[in-house]
Structures are given as structure tokens and as C-alpha cells.
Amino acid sequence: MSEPIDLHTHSRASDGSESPAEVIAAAARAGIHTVALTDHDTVSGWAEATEAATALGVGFIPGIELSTQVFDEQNDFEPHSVHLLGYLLDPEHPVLVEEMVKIRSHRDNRLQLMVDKLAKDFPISWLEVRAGIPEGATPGRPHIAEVLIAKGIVRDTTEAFEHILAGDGPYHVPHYAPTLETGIRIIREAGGVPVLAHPLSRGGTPLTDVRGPIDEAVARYQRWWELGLLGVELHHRENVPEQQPALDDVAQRLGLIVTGSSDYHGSKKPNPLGEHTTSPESLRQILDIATGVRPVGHMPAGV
């Protein structure tokens, strides 16, 4: 009997549309046996999710999606955003706490600068956007998208991110993020398991894609593996399908844990819970390594 495991979801603690408890309830309705809450740069939803998971009999893996960046040495050290999932890390680890506060504070300021740019061409204000960010949530571009959608400027979040809010668009403002190497170190020091999130999203960055000779791709990932990277999120709707076999090959050669997930955001994205899942064996590897906190509830058979 299948016991689906979804290790990447978001709540209103960052940029999802549902509360942490509602995410857990949605997972229960979808037949997900075990779910991770991985909000951007915050662990503020863990307590509520834990309570809901306990009440509903859903296995819960506390997690985070940490903003990081890599620098392309071949192109004048151009920065590229890369997200790093961290599972079962100590939420009170001082370096982690300091980094989360720093990232979120910069996100807030960056968002206002983006809105100021947008306001020159569209009827949008920072007060409108700020009013839609729940207290304690990590500010992000989806909060701007909500206002753009409400005003009929774009149809949905996908259109907003492909055009007006595109990372290479005229309204984009970069935000502070630690290097990927620093993010890996922080998660490991906090007792967590770092897994590279959707590294082939829209083709990946020049450093995370796996096109070209496989040995070169292995060499790029091996550097992060040597620094403590433990896994890659292979099965994800944004990973370019043509590159996934090569990424799987890289993972097998380096002994990286392979995961899969939905990246659920409620109504903010079309990704359904359980769209992609993680094997019990991969979850067992994560549990065997993690020393920060323990999972909540019963784990699936084979874990």
C-alpha cells in the first residue's frame, strides 16, 4: 500500500495561501502520509503544523527552504539564486536564527524597492502589498503578485513571474542571501540535512544545470557534496525533464539522496500535493543523518 511522502510545501508563514494547519489538513485529505513544511527562511509555522499533524495522524517533517546564491565565475561572478531545503534542523541554532532574520529583513526592503519601481507603470502601492503579508511571514514576490492579480494586471502568479516579476525583468531587485556554501554549512551545523531544491528549475543556473559532459556536472556538484550537501530534489515540476536523467546520474555517482515533492503553495501555484513524492528509502536516509529535531508522528513503512 502506497504511503506518499511530500517533502516540500509552503504556508502563509512565507508565500503559501494557507495556514500551517491548513496545509497539514490538505495533506491529510490528499492521502499524503508524511509531509514537510519548508517555508522560505522561517520556521515560524512548525508549532502549528506539529499540533495539526498530531491531531490528524499525519507524519510531519519540520523543514525550511533557505535562500542562497551561487556566483558564475565565467561571467564576471554573476549571482544566481539557488534554494536549499533543510530538514530536521535545530530551529534555535544561533547562526541559523541570525541568518533567517538577516534574510527576511532584506527581503522586506527589497520588496518595497520593487513596488516603488512597479508604481511608475502600474497602479500599485507598498501599503497595499504590505497589508497582504501576514504577520511574521517571509516577504516575497508572490505577495506583490497577489495585488497584481486582484487588480487584473495579470491573470495568475505564473503569468506574474514569467513577465512583470521575472528575475531578469526591469522591476527586479536582488535581495541578500548567503552563498550556497554558507547555507550548506549552516544547515549541517544546525543538525539538519541540506537538499538542493529544484536545481534544474527553468534549466537551472550555469552552475546547477547538468548539460554537457557528465563528468563536468559531477565535478560541480562534488564541490558542494564535499562541503556537506546531502541531496537533490530531482522530481519537481520545474526541473527540465530532459536534464533529469543526467541529474539522477550525478546523484548516484556522488551518493546524494534523491527526493521528490510538490512545492505546494495552496492556491498560489497550480502544484497539487503529492504531484511528486519521495521514496521511503530516501526519507530513511534523511532521518538517519539528522540530529537537530525529530519527526512528528509515525513514519511510513520502510523508513
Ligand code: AMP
Second form
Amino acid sequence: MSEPIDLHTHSRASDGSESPAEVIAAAARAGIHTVALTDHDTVSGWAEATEAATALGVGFIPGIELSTQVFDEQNDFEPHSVHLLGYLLDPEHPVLVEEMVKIRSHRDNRLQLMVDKLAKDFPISWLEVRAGIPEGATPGRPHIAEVLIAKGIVRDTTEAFEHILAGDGPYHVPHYAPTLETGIRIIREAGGVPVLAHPLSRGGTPLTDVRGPIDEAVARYQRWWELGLLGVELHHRENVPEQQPALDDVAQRLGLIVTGSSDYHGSKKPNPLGEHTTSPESLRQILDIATGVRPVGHMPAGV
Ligand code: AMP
Ligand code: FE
Ligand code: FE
Ligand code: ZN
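Can you now output the form predicted in complex with the ligand? The one shown was the form predicted on its own.
To see the whole picture, the full complex is given below, headed by that same chain.
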């Protein structure tokens, strides 16, 4: 692809290692034509990214990755974390703003609780972890990983997430998040385009994966589509390849927009920019629907 489009990246506004301007500069160096910044539960990186994108001639799509959860009705309503991307949403929409503040504050408490549990077994303290979280950034487990690496307790983030920070591990503490249904509604109300992030993640939720009868998967996605879901991130390194054809089928049947992205986190994840990309047709569909804010710069050919 001559003008690659990458619609999922993180900066120091959440759990990436680079400033928003550095993410845009890295995208320019990687030959990415248009990039979205999708920090967890915050839009605080948009202004700096907009300035950098304008200066460097990179197309910029303001976005977010909203933390949500679904409850498995077949299984004692067990909660599962689901990430929801939102593009071109109004950053000042009051309900969105209120929800972002609420999630970030719970994430802060939750990270502190995790560190307290870890401190019983490892030489680590909340003061050390907090020192590595930039002012106002959305706190996440990668901020703990950074300290574990610095102390030689693990080699890298991947190793940290294999056991010590694993979602089903002994130190994990969940955090508040709105339901997926609420997340979809808020993003739509803010004029944005909701796209389900990495729905086939390894160890992900049995509700977004598509193993089993295709009609059951279509029925689950149809409910989200009726609530306003507009797309699925089909191409992503964490999506198990064997289920991708079935998810593509579900997307085609419901007319969901299909995207692909890197989920770049700088040095905090191995995913390189442009590892997966989105077609100009899919970006065109996103731009046609969004009414919250406009993209920055000129869009690639075919959009
Ligand atoms: P949290 O938001 O605190 O629940 O932490 C989840 C975040 O950690 C995700 O958004 C990813 O960015 C990151 N993450 C999850 N698994 C891994 C992994 N295996 N390696 C590196 N980062 C990961
Ligand atoms: Fe992340
Ligand atoms: Fe995610
Ligand atoms: Zn992400």
C-alpha cells in the first residue's frame, strides 16, 4: 500500500512510551500517510498531535480507546473487559467527558491496589510506579511493567503480562468501565464512529470472539450493531488468525466497517507502526459518518 492508514496508536497520554508529537513523527518516519491517536480513556493528546501532524504533513484522525465491559449472561454474568475505539468524536461532549474522568479515577485506584498486592512479593512501591506516570495520563498495567523491568524483575512488557500482570493472575484488580452498550451510545452521541478493538484477542472474551455457530456470532454482533456499533478491527496482531474469516463474514453480513491497525505503544509493546493497516474505503466510510470533529490534514488517495 502506498499511502498506509494506521488507526490505533497510544502515546504518553495513556500507556505509550512517546509523547503525542513523537508518535506523529514516528508515523512520518515509518511512511504512514494517516494515523489515529487512540489513547485509553482520554483525548488529552489530541492538541499536541494535531500540531505535529500539521507541521509534518501527516493526516491525523483524533480517536480514543474506551474501556468497556460485557457481562456473560450464560455464565453468572461474569464481566469481560472489551476495548472500544471511537473516531472523530466531540471531545467536549459532557457525557463522554464525565465517563472518561470516572474511568481514569478508578484506574488510578485500581493500579494502586495492584501495586499494594505486588509489594507483598516484590520490591516495588506505589511511589515508584506513580513517578513514572505522566501528569494526567491514563494509568495502566504497562506503567507497573516499566518499574518491574527497571528493577530486573522481568525482561520486558511481554514477560510482565505473561504472569505477574496477567488479567487472570494473582495480582490483578479489575477497574470500573461502562458497559459496551453504554460505550457505543456515548461515542455515537458525541458524533463519533465506534469500532470494536481487537475482538479476537488471545484470552479475550467469549462474547466478542466468533468460534462456534456463525449464526450465534451474527446474533451477538447484530445486537451491538442495532445499538450503533459501526465497525470491527479485523486486522490486529492479537486477533487469532483462525477466527478472522468468520469475523469478516459477520462484518459483511451486517455491513460493519472493517479496519486494521498496529496498536503501537512505542517501546511499551513490540507492535511496529503500520503492522496492520486500514483500507482507504473503510476510512472513507468512517469520515462519511463522523460528525464530532473533522480530520486534520489531507486524506490519502481513494478516501
Ligand atoms: P490495563 O489498561 O491496565 O488493563 O492494561 C492493559 C494494557 O496493557 C493494554 O491496553 C495493552 O496496551 C497492554 N498490554 C496488554 N497485554 C500486553 C502484552 N502482552 N504486552 C505488552 N502490553 C500489553
Ligand atoms: Fe494500551
Ligand atoms: Fe486495546
Ligand atoms: Zn490499544
